[in-house]
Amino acid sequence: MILYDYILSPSCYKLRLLASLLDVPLELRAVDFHPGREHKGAALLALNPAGCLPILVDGDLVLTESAAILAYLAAQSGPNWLADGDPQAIALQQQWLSFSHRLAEALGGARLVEMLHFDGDLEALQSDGIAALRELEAALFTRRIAGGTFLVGDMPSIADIACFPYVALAPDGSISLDPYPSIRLWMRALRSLPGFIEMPGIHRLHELAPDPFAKDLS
């Protein structure tokens, strides 16, 4: 499997993340996406019309949508991460999938206006992302009074990958996570996952897991 990435997409990196939680190997198309804008390039918009990233390939498969590929990945690889067969848990998991696009617009866009300087109302950026904040940390507090830890069931799905990348990397926009301890705690537990795997600006954590890259002193 093929993936077009781009290393400061959050999109990009919760397929590589699931990928590397669930041991599959993607073969890394590295995208020139700021500055060079190559995703709206001909070759790349033959793949995906919309020009913009993630794009899978695997065979003649042609994947564009982040929340798919997800799916597609966890179905061949990972069936446990699919709320599978409870109809309850089904429809939890496609609405957070939703909302993950609703922090992908506001997290995610004032990110892009702060860091990359993209066109776009910062402010109205931050309050729609504040909300978003707010809702979720009213979720996971209710989930965690009920002893649950994670966003649909008893275990980390692609709802929880699907949201995690956009709030952790909420500060690039200038949004504190600091008011929100539900949050920080579910981050947590995702960042303590055997094979999490780091972006810029979102790091393991190195008190639970050894340095890849350390050598062996022993």
Given for the second form:
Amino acid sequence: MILYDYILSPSCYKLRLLASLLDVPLELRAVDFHPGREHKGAALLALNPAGCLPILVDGDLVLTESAAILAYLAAQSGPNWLADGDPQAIALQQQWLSFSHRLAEALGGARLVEMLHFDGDLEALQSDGIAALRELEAALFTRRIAGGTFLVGDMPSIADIACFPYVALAPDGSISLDPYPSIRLWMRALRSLPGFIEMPGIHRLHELAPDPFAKDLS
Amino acid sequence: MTPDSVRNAWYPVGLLSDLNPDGKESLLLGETITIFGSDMGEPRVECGGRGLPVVPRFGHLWTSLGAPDKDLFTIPEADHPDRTLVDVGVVRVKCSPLRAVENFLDIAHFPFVHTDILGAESHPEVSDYQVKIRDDVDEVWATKVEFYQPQAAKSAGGGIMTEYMYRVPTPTCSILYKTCPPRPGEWDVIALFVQPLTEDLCDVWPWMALFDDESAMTDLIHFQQLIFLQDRSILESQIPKRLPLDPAMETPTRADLTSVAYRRWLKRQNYTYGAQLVAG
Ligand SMILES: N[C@@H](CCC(=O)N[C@@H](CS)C(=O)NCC(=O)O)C(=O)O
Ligand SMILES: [Fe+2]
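Give me the form predicted in complex with the partner chain now, not the form predicted on its own.
What follows is the whole complex; the chain from before opens it.
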């Protein structure tokens, strides 16, 4: 399986992340997204006329939507990451996958404007992004009160992986995550999964720093 | 009023490969500038209807708001025809331009910010090294910097002791020379060219001149973007935002001797843009 990849892309990272969590090897093909805009060149437009990344090629199959690629990886190698059987869980998972596109547009868009000089209406993107974060915070708070940690069901699923990267990178678009405690706990739970990998701006969990107020009892 | 040393310095304002004949607006030291490419290969930069001096070099276009009293620096090592020249592309960072340069000079952050790539948490030690302000060329130099690196470059096959030299030829640019894994005896050249948009906002243009016949250009670009983006999140949260030039605030340890020299050198030439002179 070949992933056309950009190291700074949250949409590519979510696939690298799930592949690592499932221990599935991916062959990465680095695309000069910035500054080269290679995804807008003839060769990649032939693969994905939408002119964006990621693109996954597996034999004759070409997939160009990250949500579809997550489903494909999970169906092949991690069926318990995919809701199945329970109509409500299936529907909620689909809903979060769609929601992840809103995150990508708003939070991902603000980040590209702020960080890499892309065109866009920064204020509108930020305000859409904040609205989406508030929805996510409310949903995760409700889940937490009911004893859940992840978006759907008892286990992490492709719904979590689909939403996580844009949320974690919101500060790159000058959107603070300080107001969202449930989101921060959720991100911490995802970062603690065995096989978790980093990308720039999304760090592994470190040991807790020493308590600055701890009394020296020695 | 901006000091002469600030107005007369050279600054990068764009990639030569990405100039627009119709003009592109940008900021330099808080002033709006317009950068024009040209099919004739004669780029121009204007500020308030006035033409500014320009120099195309190292894959970037350079300009100055004032009348530079020195030519733009050169990097003779980078001229070797076997080198791959890498335009890494712009990254905007909400930080003081001087903070961006100072972070580039600081090797002690590698194990914690570039974990398992440029440093390992198990090997945080920075050995003794030499720093001086070279009066003959008016540059800051640090030499004999040695450090253990799990993956020193895209071309590195595994962990190695890497030797570095750091050079600051102009206040918002720094160049490092480091052990070149495929060519012992030569240096890889990695530069950070910083365009100060305002005192707290900059466009950073990393650039490299490497010996690497193996890696694809895109892999080289991604490797450096990965590294620099790890720095970006640190840079945006530094406090105080502006670089303190007041010696009273310095608590030098061996690891930041280069930063001490850099601050002293800035202060000596009254380069205060992005700096703070009073504690607090
Ligand atoms: N390609 C460089 C990346 C380094 C780089 O340009 N980034 C700056 C920002 S701090 C840095 O850390 N340079 C030190 C270094 O090159 O090791 C390397 O391999 O070491
Ligand atoms: Fe760094």
